[in-house]
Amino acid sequence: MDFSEPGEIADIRAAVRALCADFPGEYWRGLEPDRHPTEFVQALTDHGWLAALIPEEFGGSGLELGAASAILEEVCASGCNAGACHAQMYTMGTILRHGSAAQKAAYLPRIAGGELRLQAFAVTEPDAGSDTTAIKTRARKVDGGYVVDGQKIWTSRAEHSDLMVLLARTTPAEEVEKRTDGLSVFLVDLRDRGSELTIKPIKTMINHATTEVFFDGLELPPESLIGTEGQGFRQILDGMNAERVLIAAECIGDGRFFIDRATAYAGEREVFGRPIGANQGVQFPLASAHMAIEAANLMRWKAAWLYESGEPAGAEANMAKFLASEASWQAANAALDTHGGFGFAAEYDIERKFRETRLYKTAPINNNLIQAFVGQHVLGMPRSY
């Protein structure tokens, strides 16, 4: 086993850090409560980082998932928020593996060049939640394509995206043999849709630009279908496994941010005549959180390697997301405790990142469901849901 990091990734890390230095804490604090970081996303686009997974023949960098995850890790470790744009990476999994040659030729060069934004991933519904097979949004096949009716929720960045990857039912649930059958994936152009498509923002505790989307007779051409009709559930798993690895990397970056800030503060802040970092009550929680981050990082790289190798990666991708989100939350709490009252002061950026990293224990999949998945599908225990 070789645990060394390729020089290419070290170069990527350095370049991303340099870009993020132009967007310090003052920039992010100025965005709250809900202004989108347009300038930051544009800078990442201009430097080609959001086209990391797009093959070179279509104008992208042609990087593997692990290298792409390093980009988002460094964004978060630098104190920035990768959640503003990370979907453009993980939605690529579905298009790259299941999109037609015509779809790739039509869209990927324009996405890579920044002409089109692909940030919206519409799967979850109000009455289905994490039970993806229970979604009711219907895409009916008609002459000339499909007509979509229904509703999605927690579709982040839909207002800041030109394209959306949509999962909908093409065959009613009562007419399929398996619950995972009859679902299909579509690439939807969000521009100039009028009353057929309505996007409503949802106010949240963090600046995440999430929305609910309503479809009312939305007409889609036949070429909007990605892959094979009725096999959409299996097709989006490629995107979801990539998503889990990338989210894990973001959490690892958040964890590094918290540990770096807290250890520096603990070494400088003096109380009772000595640095607070000399106290085991401060030192031990930070050391424990650092070890948790390092352990999660190993699972992240294993999951990325399996995905890149074309091997089944679902269990490892989910475990990486679980371990990394738990570790980043542990680091967030340790950092807040270390800073004491100043941890709640906006100027230190701890409270902002504290809110940002807490999201990933809940989204894009709740950690309780990951534990159930591992219990049932890895350990072979009785089904709980």
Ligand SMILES: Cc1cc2nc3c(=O)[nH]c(=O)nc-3n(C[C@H](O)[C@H](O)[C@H](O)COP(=O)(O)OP(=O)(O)OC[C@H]3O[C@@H](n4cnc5c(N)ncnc54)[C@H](O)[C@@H]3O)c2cc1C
The other form holds:
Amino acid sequence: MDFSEPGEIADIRAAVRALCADFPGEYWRGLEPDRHPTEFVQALTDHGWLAALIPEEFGGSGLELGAASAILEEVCASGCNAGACHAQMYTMGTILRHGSAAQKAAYLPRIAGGELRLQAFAVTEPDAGSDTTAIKTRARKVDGGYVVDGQKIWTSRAEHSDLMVLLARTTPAEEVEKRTDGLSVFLVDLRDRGSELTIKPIKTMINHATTEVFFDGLELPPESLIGTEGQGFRQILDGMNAERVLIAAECIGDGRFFIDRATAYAGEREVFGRPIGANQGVQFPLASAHMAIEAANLMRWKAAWLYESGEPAGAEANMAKFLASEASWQAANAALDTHGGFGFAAEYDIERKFRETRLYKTAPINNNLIQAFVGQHVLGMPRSY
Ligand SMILES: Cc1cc2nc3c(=O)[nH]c(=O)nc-3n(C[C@H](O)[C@H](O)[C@H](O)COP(=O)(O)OP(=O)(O)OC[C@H]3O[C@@H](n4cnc5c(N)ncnc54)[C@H](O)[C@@H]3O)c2cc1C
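Switching forms now, from the form predicted alone to the form predicted together with this ligand, please provide the structure.
To see the whole picture, the full complex is given below, headed by that same chain.
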């Protein structure tokens, strides 16, 4: 077993870190509460990092999943927020895996080149979060395409995207044998829309540009359907493993940020005449969080390796996301405690990253649902959801 990191990944890390150095804490603080980090996303796009997973024939760099995940890890470890752009990496996979040759040729090179932004992924609805098959947004087949009516919620980055991947019901739930049937995936052009598509921002505890999207008779041409009508749930599901690995890598990066900042502070800050890091009460939570991050990181690389080898990776990808998000949250709390009152001061960036990393226990999938998945599919226990 070889745990050494290939030189290619070390090069990626160094280059991403150099780019992120132009976007220090002051930049992110200046955006709060909700200005979009347009310059940062543009810089990543210009350097080709968001096209990492797009094959070279379509103008991307055709990296493997593990190497691509190192990009997002370094973004987070540098104190930046990958939430503003990570979706392009995994949403694009829907076109790559299920799009027709014409759709790939029409969109992938323009996404890779930065001409089109594909950052929005509309699945969740007010009454359908963890239970995706309960979605009600309806795409009715009509002469000349589809007409969409319904509502999505938590559609992040829709205001900063040209294209959106949409999951909608093409056959009503009452008319299908299984609720996982009758769902379809569409690529929606968000530019030049009228009142049939309304986007409303939702204020949250983080700068995430998340929104509600209302569809009122939105007409879609037939070529906006991706893959096979009625098979959308499975199409979305098979992109999830890559997404889980990428999110795990972000959490590992966040965790490294917290540990780096907190250990430095623990060495400098003197209380009762000695560095606070000399106290076990300060040192042990950081050591413990570091171990949790390292362990989660092993699962992340195992999941990436399985995925890249074409092996089933569902269990490991889910476990990596769970372990990494729990570890980064552990590190966030240890870092906040280490900084004492200063942990709450915006200028230290701990409280901002604390809020940002908390999201990953909840989204894109709640950690409860991962435990339910592992209980049922890995341990063979009764279905709980
Ligand atoms: C900032 C932000 C950005 C997001 N961005 C996007 C996006 O871009 N696109 C998108 O489609 N969605 C997005 N989401 C939505 C996210 O994926 C959902 O919030 C998440 O899947 C959970 O769904 P829910 O909020 O409806 O919670 P619910 O499904 O209502 O669950 C509420 C709680 O009950 C628990 N629970 C429910 N059933 C069970 C069970 N059987 N066993 C154990 N526990 C259970 C859940 O784990 C959770 O703790 C985003 C969410 C946030 C907060």
